[in-house]
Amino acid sequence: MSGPTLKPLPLTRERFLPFGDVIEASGTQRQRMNEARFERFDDLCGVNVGADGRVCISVARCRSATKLPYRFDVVERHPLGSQAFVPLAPARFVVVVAPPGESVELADLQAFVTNGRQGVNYQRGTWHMPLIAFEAGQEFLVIDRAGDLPNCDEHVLDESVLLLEP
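Could you produce the structure of the sequence above as one chain, in the form predicted alone?
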């Protein structure tokens, strides 16, 4: 097991704040709706699509499960808008992030594991590992920027990183 390793920490709003928003229905203001048969949790993340973009809502389904430990050497960012992933059924997933900037240093990478009911919203420009899931068929609601301009930059890391079990 040579080279850099990352062990994910539990995802919390405070830990993830430099990279974006944690999307979860807890600790937020609740509104009643539909004759109080529902609770609504509003404004859980800031969707940023830039001046020339539009909100795009999609579903991503995992075709190939990822097993940990997992070695990766590419991160990506979306310089024109935010990007959110919310599991459509309870399922833990791991995210690796680094602060916005022109490049990524290995020492800047941080890993987090969700509790199975949390989603994430990467703020515009935040570097992150491409989405992985632990089960084939796992689905995510994706809230992203759509538009005419390209919105995904990839960066190959100086060394591959081994992502460990949480």
Second form
Protein chains: 2
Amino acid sequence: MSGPTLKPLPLTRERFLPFGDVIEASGTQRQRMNEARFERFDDLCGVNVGADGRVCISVARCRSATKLPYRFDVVERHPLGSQAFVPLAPARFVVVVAPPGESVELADLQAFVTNGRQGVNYQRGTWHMPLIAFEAGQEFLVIDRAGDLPNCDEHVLDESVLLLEP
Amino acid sequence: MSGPTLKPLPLTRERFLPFGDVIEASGTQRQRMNEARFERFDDLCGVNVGADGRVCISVARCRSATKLPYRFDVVERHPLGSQAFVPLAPARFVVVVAPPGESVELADLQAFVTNGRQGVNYQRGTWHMPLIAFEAGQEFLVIDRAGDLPNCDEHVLDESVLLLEP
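Same protein, different condition: the form predicted alone was shown, now please give the form predicted in complex with a further copy of the same chain.
Below is the entire complex, every chain and molecule, led by the chain shown above.
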């Protein structure tokens, strides 16, 4: 089969900067808390829900696992707010993203694989493949926006893309 | 040894209502998402950071485990915002809370033990024992308030309390 393919790269904060934040307990901004029984890795992502939205905390549970290689042809964006996914048990997952913008071209897409303990926060407007997981039952905490206005745009790609194993 | 003791009860949404929310994937408010590959348990807690605060996402990692029975004599509250703790790998933990109010009496304290998959969200002003965990290395996602104003009041109890095994 021909056509465009994407091979996920290991996720790092630097690589993900155009798209949002990596949520992980690393780096130097740690503080002690509770008489030093804990260390706190503080303020790991930008939550943006706009003036007319509110922060919404949810759990997404995988009902149907996705295997790689996986073919997709739709990406979506949330024009009014950020959206974060944090695994509730260590598990690698793969994301596909393109920078915020009115349109998205195949050449803009990038794929990343997490290290199993990372979460991601898509900044407002970042195009992304709808979430997939490798095992049924996997759960993610979702931090996004609730509000009255429509907040999901879908875009059908010019060609379907084959997402490869990392 | 004499003195007040507290025995944790299993955490349920109903029992925790005076103190905040239980964050768990259960109940009937689930929706399908991403072509039904996921189910989403939506809007599980009230995030409140006030008009002059912003939502802050952090990770707290346990450096020093706590064993029960455990004696404590301080509770704290965050007068300006809610604070949520969600375990990033399945793990039971114990919380001690008292309802929001100017003062807190020993008789107001209640202890709960989670089922290993639950998180908690303290509503604004809920008195609580500082977080403890049973294993070093355990991580919690923290969703609370960042801002310029002081947002932590401590209260020393009249007597220390012995927190018992559930």
